[in-house]
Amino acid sequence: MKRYWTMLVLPILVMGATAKNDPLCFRAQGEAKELNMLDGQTVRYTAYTGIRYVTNVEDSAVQTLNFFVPEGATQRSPILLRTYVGGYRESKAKMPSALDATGRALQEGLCVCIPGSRGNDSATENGQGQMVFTGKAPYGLADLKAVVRYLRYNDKRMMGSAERIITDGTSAGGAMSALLGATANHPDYEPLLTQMGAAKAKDNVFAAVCYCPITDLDHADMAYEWLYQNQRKDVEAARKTGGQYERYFNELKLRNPKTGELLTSENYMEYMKSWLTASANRFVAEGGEIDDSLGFGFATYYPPTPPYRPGGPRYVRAKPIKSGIATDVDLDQYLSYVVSRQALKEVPAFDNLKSPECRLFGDTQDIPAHFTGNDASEDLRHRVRMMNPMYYISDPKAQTAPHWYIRHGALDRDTSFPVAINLATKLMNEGREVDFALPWNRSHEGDYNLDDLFRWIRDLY
């Protein structure tokens, strides 16, 4: 064992040292760690702690990343980019943890990088007794595009490929997951990426993985409003925003993956409601069963009968029995229980001053600024659209990752269903490969299921 560890960080060093007045090129000293698994294993990994990604350091305390190499890994191992930013809040780099998919990627062999990342909260004192915030949009997804560039200028000196990596996230971190997804590369991000210092190198990543994204900002009041019109008190207001988004919806232009059918407000519910529907069968098929009150229709059957012979008994047809497809949803019957499992947001949902997207827009006194309607500045909706990863799929400046893995629990309230599906919609409009669902039972959270998440990951390659 002595001698593997020898092996594993000797060269690394070495290829290190042929750079050493550069601030960044990979030099770190590797630590070996072990991770003791839920099912009993030990997985042996070597830590690289406390790496800096930039040179122009505006939070020492946050912009710096961990790297882990997994007992075993090549430099054509895949490495997974797992960030905690949550709340659009900053994010410190971490250890590797049993119970999420860090400590799995490490379990099947994957590299494992943890950056840290400033947020709407992040603050330096500027040397005046003053604290500037230093993390405003779109800073954060900044400095996690300049991770990504750090790990693929130092392709050669570490272990893992930076042609294989694979961001990860949850919630706002699912925002940013999709954002390096989507905008990699787009010079609407260059000048602010020179000014920290990044490394001289691109920064696409090879897939995308999305738990419930809270993503596409500006128009996610719209989108929340039209999905929960009916289960708010002033339905009249939230049909007045609701009807906002169905312009916006019809100006995307999505088709259906499977029949190429445009998209409308006109048949667009129907289309939500299958993903709906596809989610009680795979619960169904797994065992579960769903009470009649969630208002799904089910298809019906009936026995067959007995041919009637003559002298012999008449047979009445049998009750039609209840199969296990899912064919409909009452949806607002369905909507109403997802409410009383959690209540909604207050009006608006996001554009209100109290919340972290308005925090996340605000300036460098921590005022938090409105980023929707017509007096927002052109700087301001410069930095929402940089902040949303639907204004850039299709954009041939941007190169977007070819493979994504989009989940959006069926319980999950804090934003609309809509978000998710039409990002993930507009992916394999864009002809990129997409596993999207919409989880049965889950509510706002990530990194579950990981057998059917790191199936798919070794299906990539």
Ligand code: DHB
The other form holds:
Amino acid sequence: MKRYWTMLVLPILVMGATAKNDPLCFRAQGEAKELNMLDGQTVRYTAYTGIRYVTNVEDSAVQTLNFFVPEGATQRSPILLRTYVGGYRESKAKMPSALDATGRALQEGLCVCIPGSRGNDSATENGQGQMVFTGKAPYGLADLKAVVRYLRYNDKRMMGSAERIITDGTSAGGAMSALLGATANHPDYEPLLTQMGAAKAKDNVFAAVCYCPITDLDHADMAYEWLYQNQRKDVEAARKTGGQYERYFNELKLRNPKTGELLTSENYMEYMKSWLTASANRFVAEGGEIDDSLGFGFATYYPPTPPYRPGGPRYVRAKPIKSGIATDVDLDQYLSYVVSRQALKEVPAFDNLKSPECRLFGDTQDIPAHFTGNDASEDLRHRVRMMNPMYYISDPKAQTAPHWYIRHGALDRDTSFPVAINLATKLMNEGREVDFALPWNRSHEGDYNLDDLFRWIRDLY
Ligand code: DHB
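Would you generate the structure of this protein in the form predicted in complex with 3,4-dihydroxybenzoic acid, following the form predicted alone above?
Next comes the full complex, and the chain you just saw is listed first.
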């Protein structure tokens, strides 16, 4: 009897002791809060703020997370992990907003986590009066992975389910969301996470919401020049750079998810156009009108010939009527429209020393680095690779999320359409559930059409 007694009590004592001395054990005090939504509803929730999620904190102003639990949440509620990373800069932990997906998530009964994470501008003083930049790639991503690990490590102690995490971000944040979804648990990141003192837990997520992800950075310049070659002043130079994208693209061996057909540089334009016409069709079906000058071709039909009336005209040929179904688009015409709304980025669009991307791949002294081309060191190549979800989606060592919601506005020229289309296509080819669209009239923005997003989220559970 005595032996059984110790077997029962000892583990409890040990567990208690670990929790007490464990800096990564969740024990925050909550604070009651309210959020007034635009529809007049008041959402009540508990806020847990300023939680450290790694033990080797390098930037105490940034490496914390906030966690919010709405009234009525349970241990099984999904968790929206929203990052506000933009421009690959650092982002501090924030409070939920009635104006974006965070407030809406609380209203829908989801728990919400808004973490801080380091970025290309994160600097701390090293004790000798020098600033050290600690958030260069892939440290910002590693911070966010550590957040997921923290949530899973503390799953039993916190409301919401770490097995139901949905990441969400826009632009560079959309890329971070894609990376969290694609690269989870991959050994490439393990040394970093260990060095940072992340919780010993897995970092896979259930779903990733990616608005206009600025991703596939090492091929983004090629893709940009390939798509916009006829809009460039120096068409020849653009065509040359764009040609390299064709080579890369053919090696991806993507397939059209609808037909199974292998996608090559020969048929890719048609495939891309099918996403644009789908966007136009959705817009028209919702009552929108598209001007002919944008380059869309619509199917036409002839209304029935009016019946012959004695004394009336013998034969009236009705005029063809434009249907609401876009069947084709003149790409040059549509792309000139996109460019007329916002000028293209300079050449090169990404790997230029003034870009957020070169700063991201810079060093601890904040000296920006070119990250494409043959001059990049082995170490830099590895860092670039770790920031590209495309390399991990079919890697069996990564645990890629099963569910994806990806949006790239049909007017967004911050990166080219193929970047988002190929991310979505690769995920579909690898058997993931992907809700993908190029929403009409949207430029470089996120968290729009929340009704649509939360319809999708509700269907996940
Ligand atoms: C963002 C936008 C860009 O055009 C870019 O190259 C990188 C990041 C952003 O808004 O996050």
